[in-house]
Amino acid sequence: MANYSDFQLGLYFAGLAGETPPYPLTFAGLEAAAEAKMEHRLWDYVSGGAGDEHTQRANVTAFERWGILPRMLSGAADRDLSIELFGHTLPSPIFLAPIGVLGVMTDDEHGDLAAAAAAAASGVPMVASTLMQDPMEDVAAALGDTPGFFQLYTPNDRELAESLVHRAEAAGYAGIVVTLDTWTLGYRPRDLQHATFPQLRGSCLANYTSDPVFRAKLAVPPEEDLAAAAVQWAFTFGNPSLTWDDLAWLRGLTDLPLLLKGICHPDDVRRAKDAGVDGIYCSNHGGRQAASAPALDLLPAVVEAAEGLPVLFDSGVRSGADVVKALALGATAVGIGRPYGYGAVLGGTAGIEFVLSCLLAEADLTMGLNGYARIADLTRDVLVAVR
């Protein structure tokens, strides 16, 4: 099993030779360094959120209301962070959450491939967005033996939706994650102030421009007129009429595990279970789409309603300690978003791998030094409310 805490020992020993870490080790450091490097409009798109961004901030501070109860002499010198998920044994409980503009966040504007390479090297699964700078097939190939999941923004064209799902299936993705809270854009003042949106400028549309169904609807190929393709995408992207009645159709598109992303209410969990989904993804989109309660506060009720169905979680995770707390509240696996995105900005694949190593080392040490050797040890009793 991986001993993730060895990462920090490597940094200390490198220091004996005069080497210091190539990237910041804290989220605040990553954020500041990424802001200094990124073009201002893209920075605001990536770092910003909905409305006054209160939900985005509350996602983060929700973790501060929980402390971890230390237990001593528990034999936690050796830890096992592995989990089972949809038939896969994963070395750790974290995954790369989808970032819809990841493709243009690296210097070479192939950020999705950079993340896939980091996933392949680390064993950390990637949930690849519909909005990619490279076709999903290329990204799947770069994942190697590490499972990848395809996140679907369900378009208002069923034929196109079916094509995207079938391509993901053929490419070897391990599951389909349907995002439910983005049938239209949230109210994002930072983006509106710039009057700009990356996809309307043709960025991260490779899964559309490479799709035969989408291409058939264009007057000219996207290679000749990307602006026209972007307009067609804008009229196709979301499906505001999608309801529970459509879930049977989505379920019928594939035999792959089907997860619904954005489920935060226990009644919605139960309806999803009744419809035959394989997993729940509790998330409020990192506070980017709408004002809501902090996602972490909603997680326990979602887990209870899931009654053993896998529950993935993201929104507000900034540290390895946050990962441990989300697991203790019942998450099966925990998604990382902005932290690895900023790693991509700073160093591409190497930057993402560094961020993952930091998070895993901190999670590993947080568990061990508090006396918990296995993921199964992280129950609700591990946490104490902090006032």
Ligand SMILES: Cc1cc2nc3c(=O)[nH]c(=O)nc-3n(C[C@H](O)[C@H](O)[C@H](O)COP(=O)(O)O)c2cc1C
Contents of the next structure:
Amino acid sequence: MANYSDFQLGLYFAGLAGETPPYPLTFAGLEAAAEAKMEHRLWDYVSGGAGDEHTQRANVTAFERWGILPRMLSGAADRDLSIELFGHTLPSPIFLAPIGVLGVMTDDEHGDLAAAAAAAASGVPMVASTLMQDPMEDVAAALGDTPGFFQLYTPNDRELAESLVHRAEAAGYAGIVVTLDTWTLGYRPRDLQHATFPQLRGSCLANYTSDPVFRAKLAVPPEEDLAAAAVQWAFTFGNPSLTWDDLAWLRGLTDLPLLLKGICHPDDVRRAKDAGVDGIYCSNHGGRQAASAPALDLLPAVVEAAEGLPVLFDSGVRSGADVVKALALGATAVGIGRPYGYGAVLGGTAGIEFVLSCLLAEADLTMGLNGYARIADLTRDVLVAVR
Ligand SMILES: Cc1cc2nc3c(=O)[nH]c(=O)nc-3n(C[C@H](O)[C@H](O)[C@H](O)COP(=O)(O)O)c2cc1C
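Same protein, different form: I have the form predicted on its own, so give me the form predicted together with this ligand.
Zooming out: every chain and molecule, the one shown earlier first.
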């Protein structure tokens, strides 16, 4: 089987024909190119975060405090990066984290479909946000054979929540990811400065405007008055009173694997397990919600408390080496957020595929050159703390 690292050979050989890569290779390069292209308020919405943004910066530097111990002559010329997740064999250990404004980040304003097409082509699963520009059914249809997961922002209307989950089931999603850290909006000075928020202006509300329960609450159909639908959405979006007591209800909505996103404390992991969830998603939302500790520092304790339950991780992953480190700290699969978002800005599906290819090539080479051939080889003791 080919190694993901062969992607770099393709770039070098294309260079012999005078071609240079179509997109930047580094996160810094992607970020700069995306900033140059994006409308400035959308740029601030995507790149910015909570408070003084130290949490999102710390997410990134947390990875720098770990090194990978190299082992020589270990026969790692051929690698296998595949993983098993909820009964699916996936070719690689990464997935597309939900980005609830992705829909308007591509030139054609169908960014969720672009991501689904990239998922279909790469085998990298997509976690599709509640906040999409195209309805979840259309996005699911574009995923091909690659599993997709539906991310639920639990609305304060139970009937609507039930409708969204049942639609996701019917559309063929492989699991439901309930995001817990966004029952209300984080304090984001950049967005506040612009006094703007994409969804409040009607962007990425397709899962609501296509929903019979949501539509029934509107005086006028959203096709005639999107502004009114957006206001209705704002009053429905979050559920501040959601507690552990509501988990039995959420669990009872579906037989699909149920994951909780935003869990970073071992006690919360235990409560989630007790409530019968199938997976934990350790994340601090990329530093966009609460100002908090870097998610990576909390991952080992989460993994320990999960006692074998799959643990998905995101927040601050910027390189293939970061992917390897998160796996070695116990993640079952690693979520890519802003990097693929910038790929979407720069080139839609092709841009996302390029970013994923770069990350996987680097992860693969990081494993190979350090002497690790399989994901199972990436145990905690392959890491060394770097001062
Ligand atoms: C612009 C933007 C929108 C996001 N929207 C959602 C969302 O709709 N649902 C969700 O659970 N997480 C959302 N997230 C959080 C991501 O799923 C992920 O946790 C985060 O991007 C990880 O941080 P990183 O991108 O800095 O690596 C969003 C993140 C960004 C940057």
